[in-house]
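Next comes just one chain, in structure tokens: the form predicted on its own.
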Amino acid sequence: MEKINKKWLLKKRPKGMPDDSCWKLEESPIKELEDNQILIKVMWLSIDPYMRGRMNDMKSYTDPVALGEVMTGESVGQVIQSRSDKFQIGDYVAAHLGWQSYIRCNAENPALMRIFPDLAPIQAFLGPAGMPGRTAYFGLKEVGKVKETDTVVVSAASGAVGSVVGQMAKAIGCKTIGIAGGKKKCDFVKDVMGLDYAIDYKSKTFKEDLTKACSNGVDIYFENVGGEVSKAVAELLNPGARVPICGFISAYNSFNSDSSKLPETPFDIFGALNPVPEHRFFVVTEFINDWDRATQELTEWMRQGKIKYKETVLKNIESAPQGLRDVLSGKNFGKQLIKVSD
């Protein structure tokens, strides 16, 4: 029976929070494979706040997704066909190649990683043991040179990015104070991932709290969110403090290519200050060459039970839409997923 491709294009730039119209859902039959290439079942796809930067057409660190482009993302899956020595069918892969239910592509393509099951259940390889925790490793380690007396503090601590940072802090000695919102994502932080504080930026006391789980200021800040609680987290920062700038999920939907008026960022914040903070936004490909070192550390953690993660999961490749905007709005509960198939 012939197979069928389902793959979502950007069909339209978003303002503010996308709606479904941004999307078409285009199906086509998968043509017979060339030369060195291999066939992808994708089976979970990672849902991830940068997909909504790419959404619009704005210089950033890299190129936005064209119009009638395939949407990008990161997904695992099996290869079920293969005209290439360097994959035979049944390997695991990782593969940056976008929403799409089969991927038809080049075994020499960079953006394909093989992952093994042995490791890490293959879905984790788009969490904790994939891009998620790879870049709370370099962040923490390489951005914000973290030692086992430092103070960090993570915000979206219960998030994919957020709650690797806070277990490996902890897991070095560091004090670790993680910022999430409400009373289930908090219990999570403090009680599962055994984060010393655990704070509530909902709550009407939040900064009394952060100042008071705070006591001998900051040294290391892990950039996940932006806004008031950047501000209130700035107020404490020690002297020779680091703010690794992973993302300001709260801004995202502000950000628009017609926009005269840009939102405030944490380069504004925490630029503003004196002394000026070292800060700076880093990208987790600057590490490319290391990854697989991330990798095997963040599974031995996984396996020793020192890194403990939660996921949200939407079944078929139709709630794509749907689960970026949980993501967007905080509704989804750890990494989201989309399960594509079995």
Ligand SMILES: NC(=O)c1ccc[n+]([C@@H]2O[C@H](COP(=O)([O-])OP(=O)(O)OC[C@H]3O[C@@H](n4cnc5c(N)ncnc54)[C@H](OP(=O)(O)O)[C@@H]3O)[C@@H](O)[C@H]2O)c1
Contents of the next structure:
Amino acid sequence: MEKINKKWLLKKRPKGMPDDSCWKLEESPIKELEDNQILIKVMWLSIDPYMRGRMNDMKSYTDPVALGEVMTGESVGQVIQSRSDKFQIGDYVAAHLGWQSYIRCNAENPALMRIFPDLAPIQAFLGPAGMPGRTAYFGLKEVGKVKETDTVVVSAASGAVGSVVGQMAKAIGCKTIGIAGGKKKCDFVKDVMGLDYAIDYKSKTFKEDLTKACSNGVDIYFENVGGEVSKAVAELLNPGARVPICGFISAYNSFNSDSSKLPETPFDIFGALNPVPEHRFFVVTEFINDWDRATQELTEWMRQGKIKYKETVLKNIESAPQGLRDVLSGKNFGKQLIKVSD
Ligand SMILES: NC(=O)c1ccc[n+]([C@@H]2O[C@H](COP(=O)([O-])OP(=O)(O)OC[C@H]3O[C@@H](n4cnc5c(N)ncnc54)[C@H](OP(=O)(O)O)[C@@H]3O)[C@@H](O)[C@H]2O)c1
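Return the form predicted together with the named molecule of this protein as a structure block, the form predicted on its own having already been given.
After this comes the whole thing, all chains and molecules, with the earlier chain placed first.
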């Protein structure tokens, strides 16, 4: 039977939270493979905060998605046809080739990465064993220059990146404080991830609770959210503190292609302090040459039970836009995934 690929194309640039009219679901028959091509059946699609930024026609560290182009995203799946020696039928791969249910591509495409299900469940290669895990790993070690005597604060602490940051810092011996939204997420941060403190930024007593938990100040603030959370942590930074700026999700819906005024960012908040703490934005791809080492360590820690993580799953490729809205509004709990096929 002819296979049909379903793919989400970007149709319109959003203002604020992206609604369904921003995308179009297109169905097309899959053509026969040419030499050196493979066909991947996608099983899981990752939904990540950066996708919102790529919907804007704005300069950033990478190009925006063009209108009419497949929405950007990483997925994992299995090779079901191959005309290449590089991949055999049955191999599992991660592919950064967009929101689609099948991927037909050249086997040499640099967006492909072989993954190994004996190391971790395949969807974990979109979470703690994949891009978010590596982001945590390099952000904490290389940008944060973590030491065991540090007090480490991480925001979006129950999420895909934050949960790995917090547990890595704990395993290194740091005093660890995770900031998250609501009791359920905070209970996970404290009781399951095992951080020393979990602070709810939605609570009326947020600033007092944070100040009490950070009784000796803060040496590393791993920035994921921006806004009021960053302002509260900024007051507690110790001399010599480092602030790896991984992201600032609270502002993502306020960056719009046609807005003249940019929202406040962590660069405004930390740059205005006196003295200015060491702070910089980093992208996980800066460390691409060391990705294998990070994956190895992360999967080993997962195997030893040192990294625990949550997943939130929506079914079918049709749910991808809703998945993105859920991530941008904090409805996800842990890694947001779309189960595309069995
Ligand atoms: N630089 C890089 O290379 C890189 C790579 C991956 C990710 N990132 C960044 O890392 C951060 C976390 O990404 P992730 O994939 O791990 O996502 P995630 O934490 O799994 O999910 C996003 C979380 O952000 C929090 N959030 C949403 N809106 C918020 C708001 N207005 N104020 C405060 N918190 C809000 C929510 O948690 P609560 O319910 O706890 O608020 C939500 O669950 C993002 O900023 C992302 O852009 C950067």
